[in-house]
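Take a look at this single chain in structure tokens; it is the form predicted alone.
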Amino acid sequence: MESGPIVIVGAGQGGLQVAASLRQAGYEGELTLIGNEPGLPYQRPPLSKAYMQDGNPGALKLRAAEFYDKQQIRYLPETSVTAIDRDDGRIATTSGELDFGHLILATGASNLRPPIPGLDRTLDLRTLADADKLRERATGDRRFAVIGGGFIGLEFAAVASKFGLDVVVAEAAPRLMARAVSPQMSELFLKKHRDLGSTVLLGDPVSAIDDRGIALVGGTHLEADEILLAAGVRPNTVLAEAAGLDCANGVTVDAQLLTSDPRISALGDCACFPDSRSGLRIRLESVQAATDHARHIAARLTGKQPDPYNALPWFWSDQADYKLQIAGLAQPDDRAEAVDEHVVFRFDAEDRLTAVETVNNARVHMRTRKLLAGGETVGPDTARDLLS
């Protein structure tokens, strides 16, 4: 068991989960959790959905204040880590220096800032402060333009349409959520958003932003009072890179989620890890992956010697009355087969089931997670049993 002290950089869901799991697994050493935002750690997924509607910050808190005292977790909000001294096992922060026996990087990701003139006029939706600012603007007869047709942009667009706001979504790719779902599912959600009243434009990137709205490469100009930038994210690796850790599309970790330094682990959105199913190195922007990573690291540091990390990825997105759920992880070239109006199977080149996409079908989603988590190869015939 790690004797500590253990320091966790990043107080998102993964950072807090590893602290809680360490205590649950019996770690009794010094434990410090560092976050750069004010207030207690909170959930991010509701920011683009429920919080846009109810504005209740209390519902976002992951744990009450008493939890940190009771679990003897030293929580440092509004604190940034500025450097890692790997030789001496020490980090520099805006609140002073801290020694570590093991360091866990849970630094997450930041919004991608594409090189578009006028980008300083846009709003973000990544933090609670971002969400509060956006809620203030999402009133009256304001016209919104959303740059990006991924999960975050579309979740906001659905809420804004419910508010009665005029919404236009500009997606550079030829279809919605192209990195995450099949063409069939993209088409289903395109119809949903257009039925909600949103204007959705595809395959025409934004070329500039001005006081009147956004201009597209194809020459179209769209009038907008407010503009939300939701064009993807990039992993926060500056700290790890400066410390000399291996990084490539995130902080590179092995199957035990260890970085190139055995005294440093990484988890969640910032970690690029080997996928046991595909054999590829992947990085997941998923609360569930961050939570699973955290539990795995806590088990290892408390002497459980877990098997290589192999938790099944799964994702969800709520857009209006559609709950999209994805069990498994498909590659872009995987074959997509729509087997029901709201169910799409994905198969790799060897006809093995890699993922199942569902809308408002929790039963098939949960059955898929159970089936794929078993690790057995699932062919088309067995996959169809999921519908029975």
Given for the second form:
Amino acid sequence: MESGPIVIVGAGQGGLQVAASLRQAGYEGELTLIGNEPGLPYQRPPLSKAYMQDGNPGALKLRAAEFYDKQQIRYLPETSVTAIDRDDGRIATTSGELDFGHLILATGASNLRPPIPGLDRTLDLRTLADADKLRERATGDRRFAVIGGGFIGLEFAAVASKFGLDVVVAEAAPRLMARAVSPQMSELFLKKHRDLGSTVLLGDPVSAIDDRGIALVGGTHLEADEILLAAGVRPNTVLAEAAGLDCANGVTVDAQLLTSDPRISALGDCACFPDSRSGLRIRLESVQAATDHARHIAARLTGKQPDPYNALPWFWSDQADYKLQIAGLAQPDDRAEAVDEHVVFRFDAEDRLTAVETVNNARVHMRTRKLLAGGETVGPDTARDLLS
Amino acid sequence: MVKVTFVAADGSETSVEGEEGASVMQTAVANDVEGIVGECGGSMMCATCHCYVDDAWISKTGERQHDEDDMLEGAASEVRETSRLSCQIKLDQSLDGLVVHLPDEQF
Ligand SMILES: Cc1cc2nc3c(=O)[nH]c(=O)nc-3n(C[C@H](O)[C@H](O)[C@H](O)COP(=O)(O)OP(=O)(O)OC[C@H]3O[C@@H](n4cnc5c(N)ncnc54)[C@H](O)[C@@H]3O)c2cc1C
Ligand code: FES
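Swap state to the form predicted together with its partner chain from the form predicted alone:
Full assembly next; the chain just shown is listed first.
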């Protein structure tokens, strides 16, 4: 059992969860949660979905204000951690120094800012403050250009077209959500967004942003009053790198989510961990990864000796009346087999099921989650049973 | 406001006032009721907001949705006739006094 004090850097989905799980698991030592945003820790997924529509911040809060007192979690908002002194077990923050017995990095990710001239004119959608600003602008007859046809850009586009706004989505890759889903799913969502009235342009990167809109490499110019930058994220590793921790596509952690320093763990969007199924090092940007990592770290720090981390990845995205759910994790060149219009199976080179993508089919999603979480190898025949 | 009573697996009761229009899950989280997690924020993705509606209220909370049934397949605790995802029960005056029971684990 870690005798503490335990300090958590970053008060987002994973940071809050690890604090809650530590108390639940019986950790009684000092516990400090530090975040550089104002207010109480909140959830991000609704920012591009329900919150974009209803603007109700109360529904975003991860825990009530009383929770922090009751659980004796010292929460420091609007405080940035600026340096880690690993020799002395101490961190520097914008409001003073703090000792740690164990440190947990839960710093998340920031929007990727590609080198495009005029980028300072764009809006972001990463934080509550970003979402508020965007909501303010998403009114009237403003024309929106969205740079990036990934989850966040498309979720926003779906809401904006519902508001009756004119939306253009410019995606550099030849298909939508290309990193995360099969070509068949990309196609299904392309049709959906076009039916909703959005203009979607593929395979043509943005080359410049000017007062009138955006210009594409291919020569097209698109008129827009507001521009949302949703071209992906990069992990927040500045602190870890400055402290000399191993980093490569995030803070490098082992199967126990420990960094190259045994007194420091990392989780969620900022952590690059070994995937127990594929054997590859991966980084996931999802609520599932942040919370499952958090529970794993809490178990380890409270003296349970957990098996290597092996939680099954799952993910969802709501776009208009399409709920996309993904169970498992496919590699980009895994074979994709559309078993019906709204269900796609992914198989690796050895014909093992790696993931199932569904739209509005919670049954198949949930069954897949159970089946794959068991860790057995699932071939095409067993996979088909998921449909019955 | 709508009164909701949560009965934990160990029998202890917590009564709170929820806003009309808010879900039972949101009401639990906003009032720091232990036993409801709501990891996906009400997107019907996580099944960590599973609850059992008290028999006396089952006719008022309505039926579970088709998808809800499917998501409950992934719930950590036993699923019963009265099982619901609490993020899918929206509060209105007709539910004033609602009693829900909480399972012993959510994941
Ligand atoms: C608009 C949007 C929609 C999303 N939709 C979905 C979805 O539908 N499904 C899904 O699974 N996931 C979704 N995600 C992703 C999900 O929100 C993230 O994967 C999850 O929040 C990651 O948790 P985390 O704890 O790693 O980081 P975060 O929740 O991002 O928290 C990190 C926190 O650390 C703070 N921080 C960073 N550096 C410092 C420092 N030096 N000092 C102090 N504080 C610091 C950051 O400001 C931030 O508040 C969405 C994300 C966004 C932005
Ligand atoms: S909060 Fe996730 S299913 Fe209800």
